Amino acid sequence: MPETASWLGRLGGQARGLLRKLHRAVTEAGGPQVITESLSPRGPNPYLDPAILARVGFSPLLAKVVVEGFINGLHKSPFHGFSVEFADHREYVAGDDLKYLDWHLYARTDHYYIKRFEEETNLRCYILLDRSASMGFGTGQLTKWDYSCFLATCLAYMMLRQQDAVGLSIFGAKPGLMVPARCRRSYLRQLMRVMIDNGPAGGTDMVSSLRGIIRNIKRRGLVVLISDLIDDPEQTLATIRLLQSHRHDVIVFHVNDAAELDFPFEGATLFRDLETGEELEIDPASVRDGYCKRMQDICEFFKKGLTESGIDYQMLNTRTPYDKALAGYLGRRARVGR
């Protein structure tokens, strides 16, 4: 039987029943006709579609399948601790860096133990979620919202399977609510069900927010910020890098959705802002070249500071496959030894 098999036999009855909606659609949109081939890591996983996933919508369940089929295509964790004095021993799990395995241990009980160090031990993830009503815009029926729960769902459970703790702040106008860093595989379904029940509104204050969750982090850690950074770009990417000057391992994620980048409306369009309800009508092709400069220009801001910085940074759009955005990325830095 299929390795996939096996992963998805133990998410019981009613994952399979969410699997079979979502073979249905990846069915009608012309995709593989086996479940357990297109699930398989060997190639493109049509679940991991944005658009396929926009057809079922975002559940706990849902984010479960995609992310244990994603996870399971992943050989190695680029996330590692800071220290390299040892502490103690934990149970190896598939994809653990063989240098570490403890072999003289091994010797003594045939079992697999990989070495942890002082800082390892404890190693905490904390997923800044950004909730502002401008997350919730989308045009291939997928919003920025969406996308961005699934991102931090995959980079949660890859966390909590390497057994280190992870936390969720969702912020917007203000820091929000904050549920602390566990290394518990169950803290998932948790943290899922505070981003179904906190969903995009209300406007932007990275500033603010990001300064009071600086105050709330107590220890140091990976930071991974998921936003459309939609503020002042100079006060944001200040903000942004006092993060990295508290010593934490800081990654950015800036979510676009198509049509912000390649802004492709034609005739006379009425645009509303989400954050303010202000409208204004205008004629696309008018500003289009010099709206598209302003995003590439702001896009360059942002990749050029946070890099020089030491920040991890990567523009995401959200009709790119979660397998090809994330997975280019965690490879980039694994390669760099991040």
The other form holds:
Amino acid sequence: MPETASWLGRLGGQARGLLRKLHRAVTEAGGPQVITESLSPRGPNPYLDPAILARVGFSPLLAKVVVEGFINGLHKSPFHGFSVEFADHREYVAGDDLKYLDWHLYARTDHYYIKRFEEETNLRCYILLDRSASMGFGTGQLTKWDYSCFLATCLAYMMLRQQDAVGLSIFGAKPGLMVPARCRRSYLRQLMRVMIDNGPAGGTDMVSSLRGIIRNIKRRGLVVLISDLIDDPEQTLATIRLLQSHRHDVIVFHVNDAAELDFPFEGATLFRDLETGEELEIDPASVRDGYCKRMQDICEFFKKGLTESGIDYQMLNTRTPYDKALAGYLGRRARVGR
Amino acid sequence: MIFAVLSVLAPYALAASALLAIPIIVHLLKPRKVRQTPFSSLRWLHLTRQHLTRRIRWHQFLLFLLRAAFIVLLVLALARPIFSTGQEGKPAERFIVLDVSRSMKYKDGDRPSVMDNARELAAQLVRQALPEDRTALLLTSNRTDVLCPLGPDAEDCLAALSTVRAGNADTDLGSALPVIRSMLSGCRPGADVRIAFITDNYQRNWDQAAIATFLQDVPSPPQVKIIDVAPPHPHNAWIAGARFQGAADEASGQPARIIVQLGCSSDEAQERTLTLTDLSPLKDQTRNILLQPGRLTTVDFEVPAGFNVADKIARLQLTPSDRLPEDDQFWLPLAPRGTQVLVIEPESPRKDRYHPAFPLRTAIDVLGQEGMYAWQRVSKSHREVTPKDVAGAEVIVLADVPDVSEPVRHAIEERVRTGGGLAIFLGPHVQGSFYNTKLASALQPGKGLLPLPLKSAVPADNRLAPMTRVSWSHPLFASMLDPIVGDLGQVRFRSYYLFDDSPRGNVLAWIDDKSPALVEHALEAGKVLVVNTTPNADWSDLAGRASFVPLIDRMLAHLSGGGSRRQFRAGDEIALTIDKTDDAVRVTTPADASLVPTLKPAGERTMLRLPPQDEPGVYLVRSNDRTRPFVVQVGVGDSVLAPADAALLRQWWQPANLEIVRAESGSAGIAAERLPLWPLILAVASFLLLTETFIVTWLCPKATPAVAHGIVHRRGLLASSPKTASPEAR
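Got the form predicted alone; any chance of the form predicted in complex with its partner chain too?
And the full complex, kicking off with our chain again.
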């Protein structure tokens, strides 16, 4: 109990420090003109803005803050009370949610205690993270890989928070490294270490990679695929459907950079393929319309093809706030839990 | 045959085509500023690559073509291209011969003179030279001066051409041909030779002998064009000549006479007045005369007996003046006695009309009439003649003599050098060894009495040899084309001498184109005339011709010009002898200008030389407090305004291609038409520049906004326009 309290206390202290750091990042994000606007938030929840989070840095705590902030922002959340079983109390600290305050204990002791619950593990989640070189592309403050890693971290945190077992598989041209599913909170840091140590590199072979992963996943569960899906669309779709056919619940996060969707380049540009090294000199303005149309067609193709198969498809770009992705996960998770 | 030629006047400017490297470097060779960026995958971009490439090439290639074409056109315009028609495409050596003789002064009222028109045409011809042509400009009267040597820059001579004026000398277009022949040696192989004569094209302008000699010498027949600038209906009257005939015996009281001959060229008779003046204290005498076209009119003036004519010069004036006024006056030096003619004859046992010199004697004697004298003949055999006889003669005639003694030969040479005249008749009595060793100079052929050594006497081949290639424009043959006395061309030769070398003097006529018939040779102040026949009928029928006596008269007059007659033609070099003096000698012109002569001792006398004088009138030589006059007359050859026979000219010029055009036919008939192309090229280049600007400022922003903005921004064109403002400004 004391150890737990001290651990929680340290985590809470670190979280508060992180929050202050995050707050500064939010207030400084827009430059001087933002200050004159009296710290007005840049959206429903500025703490979920990937650009701002990228300034702070990638850490498990940040994932916690994001997830907790996200959860706190869900009014009348349908996700309350998942497999909750009381575990112990800890002393209330500023910022804790009052709904977990044990009023009975307060009446007895005249001290504030927060109730802590031992949640049940009822699901195995597998995060399949594309680590091909194309994921290293980014035109903003973070690449698709950064965005995907943080999204995976947040998802893992949320899964662990809900007592789900989380596994991670990083794939590229080959199935790659597979981290088995576990249900330990400390497992989050291990997953992050795997992501950090295996940066984007190599090409993409969705078919062979996913087929290899399928062979290694023995138990059915929730499969979260985070990828830019740059491969043959037909075969990629068929392979993802193969996951579904193995009785997995599948969520696909199709991650793109904003530049991949808008193609905002100007002037004669020599583009170098991050995966193959091939170079192509073109005038972006002259191909912009055709390219964007083609990208829309591809996204539409995946969305239609996956949705028809009962697979959740969520197209993200690196500027999409994480709550959208998390909401998508929770929606799928809720359906799986029922 | 008409050809169209495109050529450039400034080919060196084509070197500026190196500027074409600018668009090539900018568009093709210069590494393009391409931004490099990594991208996730090119999978989706490959599908639009071909379409993309075409659009970039279209834009860039169009701009490249426009800019390259602009530079090419600019360079072409600098090279001054011209489009020519009417000439063959080969380079040409062009000789423009401009007639500057007296007849070119013809001026009809307020119209420009013939010379003005000719000068304008010459300038036009010079300017119409094609880039590879070379042009020479020659000025011709009785001699030829080179105004501009053969070269590509004849236009530099146009300033000098504008100051050219017609002189008072007669026309001898043939004198240009030896000059042209000498310049042809520097011609480029394969180049066309074109000769253009800008002349009034009268019959006496041409010399058949000179033409034939020229055509024999040139390697290939040239293209000859005669641009006739003569007025349509010329008319002129002139004093053809005058002679003073004093009484042979002054004691007889017979008055002397001045016989004047007048000519007329026109469509109708002309009424004129002839006045004799300047014979103080005699009064002026006047005659009203009616001049008939094509006929000589003779007028006599009497001079009282006992009138001292020493150093007197009578002036004859024809009034009113016409369109060639220079030949309406004449100055006649009056000699107290006739011109002394020494005829040196061969010894012959026959003293009658069968004497070899009988026709010559008779001809000289008949030139005086009824006690009047014109020529005072003294006949001596070659054995009897003495140096004293030679010294007293103005003209010496060697009439088929075998030889003379050395003192006599020396005296003859001395007399000729000091202004006397020498006529040498060849014949069967001539000893070739004496003539070749004593009269001809082997080392210096031009310095001997005989201008060329004799080879041998030959008979004509099975027929009588005709006289050919006669220089009719020479004063010796003046009026020899007359229908009455004009049988000189019908002279036939039975025998004649061949000469060792090509003639060095002026060959005035030929015998059957094989040997010279008449050779004129100047030896310091005197003249030598070699007649390649006998003075009788032994070798030719010349002595029996009607033209023989006039020919002898003109021959003696021509040879004695530097003697006591002291008459020179305008354009001739002045050479006469004066008394020996150590004082300064000064010559005053008719316009009272002073000339400084060149003096050279010549035995007991002094040789006076002056460059050719063009001003007619009385010149005064002042030395030792003594003044002696001499006269410069205009040539009367140019007074006869008889158009040349085109058919005869074509015959003379065969096998050369002769074209005769009238100046009034316009420039198209004279030379090639030239159309300068550079104004058109500049206009097209300007249009291309505007098009390029239009594409850069209007079309490019639509096609490739970023590139266009960059270009417009760097150029500063339309920078204030919102459409073309730089992205930063926006």
